[in-house]
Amino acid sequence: MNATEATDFPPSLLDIALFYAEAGVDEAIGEQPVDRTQAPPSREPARSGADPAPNPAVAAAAPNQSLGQGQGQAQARVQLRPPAATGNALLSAAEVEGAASRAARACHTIPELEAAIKAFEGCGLKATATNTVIARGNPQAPLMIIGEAPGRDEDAQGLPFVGESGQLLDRMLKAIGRDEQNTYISNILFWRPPGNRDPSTEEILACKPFIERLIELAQPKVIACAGKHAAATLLGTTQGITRTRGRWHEYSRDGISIPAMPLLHPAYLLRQPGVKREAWHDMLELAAKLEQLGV
């Protein structure tokens, strides 16, 4: 049982500890909270007759305070230009996406891209994640499965889709003759959102250039987008996944066009086993398309 399943109130210390662990808190620093976005006070005595010299760390942090501690620190690490006084959050997100795009475009092989993703500091999720989770399977495979974000097991092992939902995905793939030898599996996010919450728009934008470049370098023949966030990010769909699943779309970017199928996420199937019939129909559609393409 996790903290969200507790029924006693007030919660016990164990329930509270489990809640914080699920949210990504893994270390207690002190009895009093500390604002890490603020620079520590200077130990140098104030200069007489003059205003104290401005602290560059405070000046760099100030424009990012509206974004939250983790995101502001991440942006400082990628050395982005401080945003203008108006539209801070929007401009800052655009700058992060621009930095990610430049880093992704500089990569000409998948190993180079993996190294660039691990070195990227523009997504605040990295600060609370245990591992950077990129992909598993065969990067030369004709089928690429792209999910949403790592969960607890994926964060611990550093591989996508290895928990309970990943095991279900493996069984679904096996049923149509696919496995890690002929499938490449990744996510649109490379770090786990604390507590497995939905990713924010800013977090998706920070990672989107990398997954787009991974698709471009892997050159799959067919893409399956598992879950609403993957479908919306890569295919631009605005409808819910239950309406878009089972229908073919096109992933189009930079001159490439790849048939893409939105799928119900395996985690959703575990919560709603009554829709497995629809999921099986979609897997058969995937198998038929791959057979049609001769791959």
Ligand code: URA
The other form holds:
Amino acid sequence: MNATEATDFPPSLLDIALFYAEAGVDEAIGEQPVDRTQAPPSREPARSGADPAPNPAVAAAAPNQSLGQGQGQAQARVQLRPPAATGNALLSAAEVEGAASRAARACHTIPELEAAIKAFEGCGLKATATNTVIARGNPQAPLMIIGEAPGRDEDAQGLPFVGESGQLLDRMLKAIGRDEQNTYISNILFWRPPGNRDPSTEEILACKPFIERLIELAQPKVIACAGKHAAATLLGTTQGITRTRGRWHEYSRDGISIPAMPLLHPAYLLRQPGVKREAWHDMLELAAKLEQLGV
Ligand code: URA
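The form predicted in complex with uracil (URA), contrasted with the form predicted alone above:
Next comes the full complex, and the chain you just saw is listed first.
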């Protein structure tokens, strides 16, 4: 280190705050610091010796008394246990996806699915999120908009697309005669990535079975994927969103097939207002498709 690189030690509070801001740490989520390198205490009740041991790392489909909705029906509760409690290695992304898939498939209504998502412990984002953010609008609506992940406002309020980009999305929808009565809005991730960073592949895979099941239960007639992550996850697009936007794709899964269009994400439009012309073209395409389908 030369003289010009030398820094004061210990750093000032301002230096520390600037370091956190650059690292994407933009808010405090608790009064006390938490050492996340330590395994959390198991939340499972003590097992009796006669109780048959479940899969040692994932306990699924146990009834959850505290959830209130759909009692008596198959509610999936997936608990990831820390390695210290099981002697096992952490679960692979494929195992977590498998657990999410079983939990999602056990749900036959949207309230059941919402409860299962809230009970799921397989996505690391949950540890730093304030709320689980699932959907807003009308689940019976013909149009389903699926974005990326909750941001700060969504995390605080527990609803998707309620911040600045959500307000722009609402204005775009209003321009084609759509609102919360005839639109259903969700995300491919149900917890906020800290500092709004890009989601990891593991985080996307952990949530994917739930958004797929939400689509299956809501049965929209048309889907719009806002942003590259939603389009890549649900439509398998590999090109950038500026290439895939505005073109009809097909969301196909488990025998269902729904016309789907990638859209420029409203947050991108806020940063690049010059591309609103393209966004308007895509909204008109959506409106034309809905009209053509008579919905
Ligand atoms: N961006 C998203 O993709 N989803 C939200 O809910 C909010 C912002």
